[in-house]
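Just the one chain here, the form predicted on its own, laid out as structure tokens.
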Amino acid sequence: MSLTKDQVNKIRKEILIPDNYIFLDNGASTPKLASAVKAMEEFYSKSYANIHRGVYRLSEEATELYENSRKNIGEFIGCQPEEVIFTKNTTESLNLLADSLVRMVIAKKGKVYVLLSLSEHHSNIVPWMIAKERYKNVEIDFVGLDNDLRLDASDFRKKVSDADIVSLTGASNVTGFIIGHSFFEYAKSLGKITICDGAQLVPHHSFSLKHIDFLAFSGHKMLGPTGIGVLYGRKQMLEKMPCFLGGGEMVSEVSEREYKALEPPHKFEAGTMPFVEAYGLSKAVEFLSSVGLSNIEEYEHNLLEYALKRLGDIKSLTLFASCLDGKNAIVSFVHKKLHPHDISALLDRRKIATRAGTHCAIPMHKALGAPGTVRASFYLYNTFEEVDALADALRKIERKY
């Protein structure tokens, strides 16, 4: 079921959008929910100290406002709260996978093949490439995209028999296409490690964890604050990765020559954390499951529709990824004349906000045969007269251009 008109404007009310913009922005990061901002502000002012050190009442207040954070997480997510380990934003997340893996990886076999896609966001190539760096004996390959820009199910056959880790976007941040469970179930079938960047996919869409491994991503893309991410990690496996991090909170003793490491997730959490973003995601996420991700996704699904129709009319612009199913509600275009920079210099002015560039997807970007986009990315509380908004400054544009 959709979300009525009166449901999205009640939401747009509970969001703090800036300075009366119309942010199609989504992509990179929303505006934060005004109760969980406050709630925060109530921690700093009410309950504030740090978390897992204090005996006294705020510490302990504290540590279970956190704690109780990592369960409503997991719940959300449909883990465990000790598989729901906190990092700063899926970029930590995602690099902390990268080190620990491959070092588990070679430690067992000598050497590690990765697998990755040419729809890939930075986060989840160039981690990948410092460890080959560092450790030596890492192999990086890529799926290829088809024809539609979809991942290649055939070039990913191909190649993951090979892989040990296979780590995939479930959503790209460019076209908005989310990449198949299937190709995920596949990989598992041949006992590969599963990580999803699920940085877009979390936010927007409902999911299932049985054939990840790992999932990663940001509060900040979802109504959350920022300096906070997520990073699941099935317990088996994390009991037998190596430490991350190095510090305080994450060993039970320490001598002249050795430590020993907590359990999975604190051992990942070194040194103070940031427990009242974590809190403060807590509060996004309650939102957005009283709203409902399956409303959620249907109401993004028909303001998508409607933006393809809108945009796709404008003879200047030429879309990617331009069909309606299987995608986030992300349109990517160039204009025929301009660079994508001034367009949305442009749009500015008339207070849209687009993001232009390459979307930190360069390689993805070669793909599209483009030196970079104008990206029209949407979420919950975004409106269809945003979307006529958008398309008549475009219209403008193109008579003026």
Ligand SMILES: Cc1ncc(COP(=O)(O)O)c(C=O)c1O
The other form holds:
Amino acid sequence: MSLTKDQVNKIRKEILIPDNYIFLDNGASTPKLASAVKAMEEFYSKSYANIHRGVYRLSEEATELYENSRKNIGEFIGCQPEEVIFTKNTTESLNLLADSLVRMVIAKKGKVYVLLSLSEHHSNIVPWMIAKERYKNVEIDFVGLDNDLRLDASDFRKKVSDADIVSLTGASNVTGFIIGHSFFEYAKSLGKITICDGAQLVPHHSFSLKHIDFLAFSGHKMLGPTGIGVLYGRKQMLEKMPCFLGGGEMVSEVSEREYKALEPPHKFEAGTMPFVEAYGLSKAVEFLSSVGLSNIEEYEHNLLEYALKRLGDIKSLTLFASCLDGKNAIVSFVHKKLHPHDISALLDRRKIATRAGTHCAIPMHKALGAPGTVRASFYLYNTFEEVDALADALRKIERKY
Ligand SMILES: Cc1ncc(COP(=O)(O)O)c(C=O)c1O
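Starting from the form predicted on its own, produce the coordinates for the form predicted in complex with the ligand.
Zooming out: every chain and molecule, the one shown earlier first.
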């Protein structure tokens, strides 16, 4: 069931939308949920102390809030608490995987073949390249795109049989296309390690972890605070993987010669963690659950349909991936004459925030044949009136230039 106008207006009252902006850059980061910010303030003022180390009440309370947040977030994505690792963001989650998995596979086979796609965010490209610089015998290849800018299924089937690790974006931050479970299912049926970059998927869609070994996402893209990310990992795999960052809190013993790592998830959480932010994220997740991911999905689908119709009528624009099915509410476009930065700056004068550039996805923009795009990315609190305001502003720009 889609959200009603009244429900959306109620949701808007709970979100801290900066300076009454028409905020259409949710793909980069969303505004914050007021109750999550308040909960964090209360944590700081009433229960703050470092976690997992004190034997005094405040530390025990803080530890409980942190570990309950892990449990909440595990329930939200459908896994056990010990399969939830907190990180800084999606980027850190993917760096952890690139380093640890590459070392694990090389230790077993002497080499590793990683399959990515052209629609990846740089966060799911560069960490693998760094692993290639750091360790020997790392090969990286990319699945191409079809004429509709979706993942090319035949290219995928050709390349996947040689891969050890398949790491793909769950939803593109440029086109909004959702990859679909069949790619992960097929890779898993061949025994591959499967990773989903869920930065643009988890905030917007219900999904299943059935064929996914690892899922990475960021709190700040789902009404939560910055500085907190999540890495889901299948327990049996986390147990086998070597550690990534080392330091306090991830070890049970240290001598002058060696260390003994704790069990997952703690072996991947070195140093003082962003535990207050984890609590803030768990509050955002509770809110999203109460609204219902399938309701969010349907509402965003309707918003996208309307945005494609309104922007599709503007002759000076070329929209990319301008179809409706299997997509996030993201519209990327170029103007016939003006640079994306100019369009975004002109929209900003009307207090409409969009993103302009390559959105950390240069290979994807090469595939589009565009040096950059303007991106409007919507979330559950955006309204049809805001779509109208965007379209009207773009029409005015069309008339002027
Ligand atoms: C698909 C995708 N992956 C990864 C990231 C990186 O997220 P973060 O900057 O939170 O690490 C983004 C951010 O825009 C993204 O859209």
